[in-house]
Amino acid sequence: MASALPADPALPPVDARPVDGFDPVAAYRTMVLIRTYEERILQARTEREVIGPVHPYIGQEAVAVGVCAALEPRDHLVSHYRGHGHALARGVDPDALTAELFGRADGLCGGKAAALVSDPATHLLLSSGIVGAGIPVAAGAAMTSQVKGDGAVAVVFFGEGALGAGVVHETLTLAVVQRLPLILVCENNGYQGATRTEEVYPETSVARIAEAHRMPVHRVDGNDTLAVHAAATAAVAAARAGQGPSFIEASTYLTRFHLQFDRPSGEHRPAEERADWLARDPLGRLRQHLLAAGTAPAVLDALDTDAEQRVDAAITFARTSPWPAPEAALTNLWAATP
């Protein structure tokens, strides 16, 4: 029988010191890969090599990398339409990811999914294009692990706009009552599309919504990789120990724009606001941390070069991958063909 719910779901501030076992150089390598990849994918979208729309993740890399570094291979992940960063942080093959975005047969989903990928090899279950729809899916994965007793946890990434969906509140209630091994990671970037969050919610610290469901909450600077990782590590440990779900509110910012189709978005944000967040860029902050800790600049420069070469290779792979066969349009359907 489940014990009583926590009397006070609020947790102390996160200790941003490095967690034992965390490799900040490896984190920097992945963050640079994500940033380089996103810049090239936006370029490829402008040149119409990428088939679907692109929702960039630039500026939020610390969230994906900090969280995924706290996971084990057995754990499950659910992403959303801004999911390139989550996929790369989880270890998805850049070649297959790029081929998918190019609509080619060697893509993760045979060229049918565009950015809404899944990858059984890394337990990336879903990248949902429906706001909030991935959260109950992650809860289902968490419940499956709870029933099987396999010790895995489920993590779901979402933006603060998802908290306007009724199914999310139903899931939060169920997850707390059932003590599911679920970690909800809200990437609060202050905008829901082109609408500022304070124009939608009376309370911009959306963690209070989770607290109202009596869910333990970590509020972190989402541009601080170490702080995000510390929060994720604590949340994962609690979930594995049977203490139920946790909610991480990671405050961050998209430094480019919400969405790109054929041309770069003409979306504009206040210049001072954007400059302030650029000064807190997660890559720059982690680089400064590493330099202050004694890492040689040449080591980090080499990682920058490695990322460029890896992305070049992925783009080449995608360009040379075949197009899907016409008959493939009739596979992976819910119903048999007539």
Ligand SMILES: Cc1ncc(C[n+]2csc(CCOP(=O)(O)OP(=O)(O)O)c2C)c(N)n1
Given for the second form:
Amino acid sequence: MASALPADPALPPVDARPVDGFDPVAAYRTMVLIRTYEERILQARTEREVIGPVHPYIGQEAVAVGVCAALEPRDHLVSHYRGHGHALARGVDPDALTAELFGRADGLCGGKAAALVSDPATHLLLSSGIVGAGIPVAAGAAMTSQVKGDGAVAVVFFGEGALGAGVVHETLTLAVVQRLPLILVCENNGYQGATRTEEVYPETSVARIAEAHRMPVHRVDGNDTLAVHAAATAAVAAARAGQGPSFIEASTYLTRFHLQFDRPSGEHRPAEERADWLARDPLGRLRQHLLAAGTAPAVLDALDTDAEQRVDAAITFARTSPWPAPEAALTNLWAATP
Ligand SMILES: Cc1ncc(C[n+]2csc(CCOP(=O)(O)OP(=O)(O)O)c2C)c(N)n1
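Can you return the structure of this protein in the form predicted together with the ligand rather than the form predicted alone?
First the chain shown before, then all remaining chains and molecules of the complex.
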């Protein structure tokens, strides 16, 4: 992995033992899995084995992993088109996820969903391709848990572009007034496709927009897994205690490009800006913290190798999975009558 930065003696030592159920070594394992997975899926898209568009998540892994590590199995999750990282961080089976991207019958959704997966087993309700559309769905899940009193919370991931959607503001209002157990996680990467957010938003601090709805806000360095996890833990605790929703603004950066069909999209991020963020790569930073805390490099290297083997196995699984039967195109179109 390119993330093998040397330990920086200037950093304060970090205790690498699990704290409050958070295990930074396990977090590193998942982040490396996501990074390796995404690199291989981009390659598979170039080779036309993956069928739909691929929206990379490379550079943003600390957000998915930091947040998902704060959740319990009963909690609900809503993702979007840049969602492989959220799915893997949530524990979705890499074989089934890959078979889905390859359009195969053993895919998570029978090969019909491409990247817009859902997975009842892990309560991943939806990955929406419509910017902002998943946010009211997550609020619905939060309201369902509130009515049932089952103690679950709902988490939704979205980019800052979603704050341009009217329905998001309606949802923020409702969530605050109804004290819904909802955690909104805005992955603010500064871009909406090829457009810089400052070119299209009069207010680029999305946290201030959430505050205007009187929603408690956590502003975090979205490339710092431990900081993201601490914010998510506080937000989940508040939601479970009946204190209502929270908004996490995780500042991060997409180090590649917006999306890929056969070739990457042609937009350019300024070289200096990209280099600056690469120096703050979330994997490199977590690795650096773990080394500073005394974790043996060999332990982390073994996790890098494990990730490569796991992704190889998932790709082999997808390649050998059958194509869906033509008649499967007509199944699961409508929900069963309750
Ligand atoms: C309602 C809607 N409008 C426009 C689009 C086209 N579109 C796809 S991604 C995107 C940019 C979204 O940016 P952001 O929410 O910041 O997320 P990011 O892609 O940066 O992760 C747009 C405008 C869409 N998918 N849905």
